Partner chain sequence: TFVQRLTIYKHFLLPLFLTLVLCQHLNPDGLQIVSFKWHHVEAPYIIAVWILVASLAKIVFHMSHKVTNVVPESALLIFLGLLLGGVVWGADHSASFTLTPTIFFFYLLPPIVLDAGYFMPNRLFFGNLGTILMYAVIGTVWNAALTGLSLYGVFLTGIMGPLQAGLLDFLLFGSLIAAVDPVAVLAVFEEVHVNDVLFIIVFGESLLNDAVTVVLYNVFDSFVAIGGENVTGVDCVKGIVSFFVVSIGGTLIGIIFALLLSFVTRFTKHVRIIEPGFVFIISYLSYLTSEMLSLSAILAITFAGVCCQKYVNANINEQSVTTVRYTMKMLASGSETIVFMFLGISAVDPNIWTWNTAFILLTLVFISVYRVIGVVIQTWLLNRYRMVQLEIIDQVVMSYGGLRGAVAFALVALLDPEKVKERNLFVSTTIIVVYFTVIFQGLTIKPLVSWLKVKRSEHRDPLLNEKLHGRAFDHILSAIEDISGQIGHNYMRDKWAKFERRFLSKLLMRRSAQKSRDQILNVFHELNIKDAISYVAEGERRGSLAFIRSASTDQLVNVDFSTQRPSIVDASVSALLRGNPSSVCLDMQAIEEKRKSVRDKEDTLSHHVLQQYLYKPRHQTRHKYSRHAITPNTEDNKQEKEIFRRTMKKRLESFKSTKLGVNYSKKSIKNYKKDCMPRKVNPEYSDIEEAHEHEVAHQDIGISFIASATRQALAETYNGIDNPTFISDENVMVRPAIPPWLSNEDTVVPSQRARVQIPWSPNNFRRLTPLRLSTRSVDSFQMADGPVPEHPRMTLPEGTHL
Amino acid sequence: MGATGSAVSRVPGADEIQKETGFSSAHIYRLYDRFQVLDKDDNGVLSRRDLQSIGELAVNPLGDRIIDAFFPNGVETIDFRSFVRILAHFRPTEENRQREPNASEPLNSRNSKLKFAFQLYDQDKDGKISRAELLQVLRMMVGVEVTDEQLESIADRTIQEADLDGDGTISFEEFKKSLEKVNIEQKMSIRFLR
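Next step in my check: the chain by itself in the form predicted in complex with its partner chain, please.
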């Protein structure tokens, strides 16, 4: 299933996508293939339902949240470009990137990855993870045996650990700081097949 030059040109907007996301044309071709497989009604866009039909997501605790991440700001469908843009967050980070002062941050930098994860927690998009939001995520990730009281105490502790300015919520900076020792580049990257 190699990508030929003409095949890639069938992909709409391949060049801009390549520039924006950094995927190679072979990657883009493969992702387009996948996009088409997912697009059940063949109308060139993905709806929530298409993504929900991926069975594995139903047994992933954060599956629905991630699907929501693909549909920002309440849009109903996404096109291929947005699809790839989200996936680009998970490209492995390149070392020794040239840092051009006026270029925007690449989608797969450590910061962008963390921002993506942060947005999964922060549903109301106020830039902070409140206690309620954290509780929500915790509830999703934990078995039913854990009682609400236990969960609340865990949430409180978690916020206490990370909350540096004492406002009872976790801002993006605090989030980043609490994860500074974690190897995000590795934990949030997948190797896309050629």
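Please give the corresponding structure for the form predicted on its own, as opposed to the form predicted in complex with its partner chain shown earlier.
Only one chain is given; partner chains and other molecules are left out.
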């Protein structure tokens, strides 16, 4: 364990965070350092403004929605544990990792990754992606590259293909089913701090 083991002891709740998220102690230590750099006010919490200073999020068309995911239900700031819990959704899955029988689903499981992605679309939090919500995301992602008519056609076709119960929206189960053949592990994983 060496230097990282003793350094991680200065991270509040490191052992619990490690168990909850699956990050190694070295990753938790590095994420804590990153958290402290982002914490411009040096008050132990991050605000939206702190996350907006991350260049990669500033240029990501879904950056604001990703930042919103860190602040559910009107929360204004997040502590280190909450920060790492969100990042854990993007941790690569471990193929052969055994799970305790009564343990909750890992934050980086395929299902958890899909729930995270679903919430980026479902802005009114009604459990369904409406045509308007889908169009909003499509507009953010393609900008002015595609006409409104083309975007509406894409949205209509997507809903038509994914909407199995015919209600004109996409539920989480329909979203999950429509992405069965997509490698979510590859698309929603970040190789943390190699």
